[in-house]
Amino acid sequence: MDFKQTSLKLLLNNRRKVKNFQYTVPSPDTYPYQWLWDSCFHAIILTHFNVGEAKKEIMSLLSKQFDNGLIPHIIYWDKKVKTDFPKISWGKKNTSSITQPPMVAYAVWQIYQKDNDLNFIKIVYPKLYHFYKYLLNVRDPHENHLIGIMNPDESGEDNSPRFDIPLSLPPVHSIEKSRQKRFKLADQNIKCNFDAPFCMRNFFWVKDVPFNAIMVENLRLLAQIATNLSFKEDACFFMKEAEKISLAMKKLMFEDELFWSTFGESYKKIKVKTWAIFTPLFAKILTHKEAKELVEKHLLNPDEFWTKFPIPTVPINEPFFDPKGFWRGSTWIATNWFIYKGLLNYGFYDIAKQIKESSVALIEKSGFREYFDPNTGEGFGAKDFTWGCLILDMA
């Protein structure tokens, strides 16, 4: 296979285009809108191919920033388009009203290494500021320096067991199960206006461990971006909010020699093992002695993570592991890729190469699908699914 061309192709085929706007869906039939994480994934593999194309991606991106900063984790640009995903009451027309994930500080770094256009990064940078500047204040309203989301969706892991406690959901249940619960909460958030604190506080407040360890390294590279502006008290600010969160995250999630997910206003731990716990090692928050602890006693251990297509989701040991489960034991490229990140950081070649060897595998077996058997290789899910594409850049 050739897989560049490959890729380009399904880029290509998952593009579209609105009035002065240009964007990427994931999969045409299944997630036939536009996505936040999703579309920095775009960006950041369009840049192997075309960086005027990646900055067009994150500039539909940011075109409906609220008010407030946050930037919507769904654009409807299409409403007419047919497709079976759920439609979900957002109190918006064209937009959902939650965020995902705060990955696109990480986009526009990338682009800014391929052609260095200062024009471009002075252009989002005013947007990229208030995104950030809004998870800090409102995200955080008791100031413990941990970033909160108010429903499971913002993590991008909806139906992750991360979030069964919180949800009140029994270990194993139905995905069924899992989105009545979630747009319960929709609906209660609309109810409380979407007021972060206020909504978090009565209905869903998860601290959680994979979008603080992406925070931690956004907000290094966002003051970086600020740095080439000449913006030095921002990019002081920034790289010290990065650190608050980092000491955070040590001293509010770390327990058993692992980072566990909290809840609540009390910051219970959520001791529930899945991929989450690689994630401090994106953000370069764990010592090389606890980083080569975590991936000698986890990630190869076969009775955990290490199985024939790595990484599963959540380990093979636990109840509710589900190798064709939603978020629940199945693999996922994207996951694999900031894993991969993360042990390129501690100097973990030969590892990270066998990760990236292995998606590339899960490719060529059952295509560019949504998530895949982490025993078997078998794809399941939305088809003609960009996130394989991140393999471009596992390099």
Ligand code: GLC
Contents of the next structure:
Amino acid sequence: MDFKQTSLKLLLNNRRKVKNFQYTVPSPDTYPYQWLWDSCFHAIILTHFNVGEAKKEIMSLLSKQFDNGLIPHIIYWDKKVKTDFPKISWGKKNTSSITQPPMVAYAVWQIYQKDNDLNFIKIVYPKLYHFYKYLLNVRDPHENHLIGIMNPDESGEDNSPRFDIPLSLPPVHSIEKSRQKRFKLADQNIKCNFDAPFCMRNFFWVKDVPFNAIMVENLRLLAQIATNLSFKEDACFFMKEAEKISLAMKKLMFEDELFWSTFGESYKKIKVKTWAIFTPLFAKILTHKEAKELVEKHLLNPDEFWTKFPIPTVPINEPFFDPKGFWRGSTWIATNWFIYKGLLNYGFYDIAKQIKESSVALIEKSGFREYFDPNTGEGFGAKDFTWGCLILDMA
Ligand code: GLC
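Please give the corresponding structure for the form predicted in complex with the ligand, as opposed to the form predicted on its own shown earlier.
Starting with the chain above, the whole complex follows.
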């Protein structure tokens, strides 16, 4: 298969235009709207084809930013489109009312690396500034330097077992049960008039490892963007905030050599092992010794994550591991991409290469599906799903 050409065809097929805006749907049937971190992935992939199109993806994403700075995780550009995607009351007219992992500075920085277009970063910077300030101020009300999420969907891993305890769900449950709980959180968000600290304190307050690791790396890149615009004070501020979060992660999340997400105001560790343990590699939070141990003990362990088609989102020896489950054991290409980038940070080139090759093998075997059985490679979920194209950025 000519991977680059097939990916381009898929992206063009999933491209939508509304008035002056252009965006890419993750999957025409299952996810026919615009999603936050998906659009960041799309922009990253598009930089390998046409940087102008990558900019358009970001511009449409930023166009519905709330006054308080939040960038909503779904934009319903076309509400009439036919889909099985559930109708959810978010309390907003054309968007959701929650956010998703803050990958947008990363995407903008990658765009800027391609063409050094100062004008583009000048236009988007105020929006980025506002978004990351919102996360730092509103999602960290106690100033403990960890960013909170108020709904599992904000992590991008809607039904991950990391959220079972905070949602009071048993380790084995139907996706419907998890949905009911998550929709209820969306209702409560409306009832409290979108007061995120109130919602976190009262209904769901998780400090998630991937979200915070992504925040750290993105704040550093935001600082680079600010530097290029000669905003020295901003650059200094965002670098310091990145450092504070990474120190807080070490202080409040690290135990028995692994990072654990926490919940509640007492930062109780959620000792549920998932692929999240590798995300600190992406943010360069670990020492080389710690990284080596993590990779050798867990990533390359055939009883945990080193399956025929790695990396399962949950290790195969966990009781709730489900190879076909939605974020409960299946392999996803975006999570592979994060781990791939993290491995490069620490010089594990061969292992990264193997992950890239097995990701390609998954697509060749089962097509551009949403997620895959880590043992057999069988594909599940959405079809014509864009995340497979991220392999083009594994280089
Ligand atoms: C699912 C995924 C989420 C993604 C969305 C659109 O809800 O869990 O991460 O953003 O689909 O692809």
